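Given next, in structure tokens, is a single chain: the form predicted alone.
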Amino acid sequence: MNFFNPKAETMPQDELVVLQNAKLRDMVQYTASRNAFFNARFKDAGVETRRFRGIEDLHSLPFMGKDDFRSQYPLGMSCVDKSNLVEMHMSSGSTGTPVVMAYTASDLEQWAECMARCYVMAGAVEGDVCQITPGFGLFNGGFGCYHGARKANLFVLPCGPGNTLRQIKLAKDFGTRVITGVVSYAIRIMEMLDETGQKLPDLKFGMFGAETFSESMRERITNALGIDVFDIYGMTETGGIGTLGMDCPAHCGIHVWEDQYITEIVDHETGKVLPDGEYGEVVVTSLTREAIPVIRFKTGDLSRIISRDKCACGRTHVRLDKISGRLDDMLIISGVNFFPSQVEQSLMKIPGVLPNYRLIVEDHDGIKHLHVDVEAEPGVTGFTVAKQLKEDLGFTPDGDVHAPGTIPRAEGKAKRVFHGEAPAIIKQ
């Protein structure tokens, strides 16, 4: 079995709870004493921080959200002096006030530890060539993958996104064994390999984050590239990619690093904590971050707790189900609520349908309609696609089947949903 930190990753649940209680009490005291924002929030919620007992009082703490990060931009939530900050990243959104995450040296070490655990859990060993395809910039993806790869003593190819032919050449020349990125870029690599008749014989693992993807998409990538595909979890607010965890080779849920974070599943509307097994919104509390910790942060992600039992991989940390969608991504068409990932799951069932697709939400006199564009091999008809979508979603959207390579691609994270006008189909 592969562990980066065996003691932490296999800690019995009763010991994890004791550790979480101690760290949570310290974190509440720390944030209340170091930052006016946190102190005021606790007081407004009637929380007496000196009497806070730990996990049993967790429900008494107020929730946080993205709006808090935006209202406190840039460093209003920082618990350390600016002179102690060494790095920052922010959300990849292009509009509005960004969400900023600042880091102390200790925070970067914590991030690297979490990411290194993910690399080793996937099967990476010291000296393995790791090709990093997310960008090295304000978005945290590239740097998070880098910090963790250095911690795990991997040989880093810091490629960043794009220039896929060069990416393939480098992977072949250096013998890339593990690749990191967004899942839509894995699709682009698949397409380019197919077009050029090449293979990547040394590639064994792919760690993909920042985009939700269906189990069917995982199978497509696994079969096309001949690799094990891992779903890595983390976000700007928790400290970046991989901070929360990843699924293991057993692929039976996302292990959340419980010595670093407490995870709750709550009803989005009422805030009530839901029992294990029920779907709800993922809420996260950081236990070890210094600069900008989060306490009961509402992520907007929908999932459930699968198990707290020891996994077949030997890890003891709680397992979350695959993120089924984000609350702000939910679409309501013809009275049906669904997520883009459900459309993807449906499309991937159809033989000959390719992984590149897009959803266009159109407003006709106040009534929303859904148009689905999908690339497919010759022989796939619009009737076939419509029939499958009707069967899985409960209504039939409009749509068109296009030749391979005609739906425009985006560098980095794929844009799957358009409201109104979308880029024109590429003429061949």
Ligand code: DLL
Given for the second form:
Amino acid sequence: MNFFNPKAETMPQDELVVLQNAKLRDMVQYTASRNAFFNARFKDAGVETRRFRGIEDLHSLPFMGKDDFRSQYPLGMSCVDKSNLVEMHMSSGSTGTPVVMAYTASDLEQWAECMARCYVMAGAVEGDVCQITPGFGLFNGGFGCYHGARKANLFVLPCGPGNTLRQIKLAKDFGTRVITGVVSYAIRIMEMLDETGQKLPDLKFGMFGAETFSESMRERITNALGIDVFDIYGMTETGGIGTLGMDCPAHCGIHVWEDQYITEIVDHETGKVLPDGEYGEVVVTSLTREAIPVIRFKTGDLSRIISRDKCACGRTHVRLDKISGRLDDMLIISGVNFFPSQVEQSLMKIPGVLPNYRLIVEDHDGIKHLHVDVEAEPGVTGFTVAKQLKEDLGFTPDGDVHAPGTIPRAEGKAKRVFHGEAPAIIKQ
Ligand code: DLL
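Same protein, different form: I have the form predicted alone, so give me the form predicted together with the named molecule.
To see the whole picture, the full complex is given below, headed by that same chain.
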């Protein structure tokens, strides 16, 4: 069994709960006493922080969301003096004002610890060559992979995204064993290997995330690259990639680092906490972050708790199902509610269909229509695609099957859904 921090990762659930209780109490006091925003929030919700008992009172704490990060831009939620900050990352999303996460030295340690656990859980050992393909910059992906890889004593190739042919050459020349990236970059590498007839014999594991990751997409990547593929989760607001964990080699859910975060699943509308097994919005409370902690942060991601039992891998931390989508990405077409990941899951079942697709939501006189563009090998017809989508989604969208390499790609996270206009298909 591979553990970076065996004590923390295999801590019995009852001990984890005791630890969470103590840390949660401290965190509530800490944020209320250090920052006016948190203090006002607790007061408005009628929370008497001095009397706060711990997990049993968690439900009494108010939720926070992305809008709070935006309204407090840049450092309104920071609980430390600016002179204690050492790094920041930022995500801009589609709505303008960015979400900022700032780090103290101890926050960077915490991030590195979470990421190092992920590397070792995947099977990385000291000295392994680790190729990092998410961007190094404001996006948290590149630096998070870097901090964790250093902590796990890996040999880092800090490539960032793009220039895929060069990445393949580096992977071959240096013997890359572990690669990290956004899901669509894994697809890009697969395509390029296929086009150029190359293989990466040393590559053993891939840690991918940041985007929808259907099970069939994971299988495709696993088979094409001949590696074990892991689903890594995290976000700017919780401290970045890997902070919320990853699945283990048993691939039966994402282990959320429970000594660092409390995860709840709530009904998006009512805020009511849902029982294990039911799908709802993922809500996260950080227990150890110093500069900008989150308390009951509504992530906008949809998932469910699969199990709290000890996993076959020996880890005791709660297991979260893969993220089925973002609540704000949910589409309602012909009266059917669904997430883009369900379309992906359906498309990937069709032999010959390639992993590059996009959904265009068109408005026809106030009625929403879905148009699906997908790349496929010769021989796949629109009819086959329509039949599969009808079977899985319950309605038939319009659609076109395109030649490989003709749907424009984004650098970084893929944009799968367009409302109205979408970039033109590339002519061959
Ligand atoms: O995407 C962090 C990250 C980078 C994770 C690289 C994994 C790999 P943000 O840009 O703040 O941070 O976006 C966070 O991305 O709320 C989810 O909607 C989505 N997301 C992250 N990981 C996954 C995943 C990074 N494994 C938002 N599966 C989150 C599905 C994911 N969606």
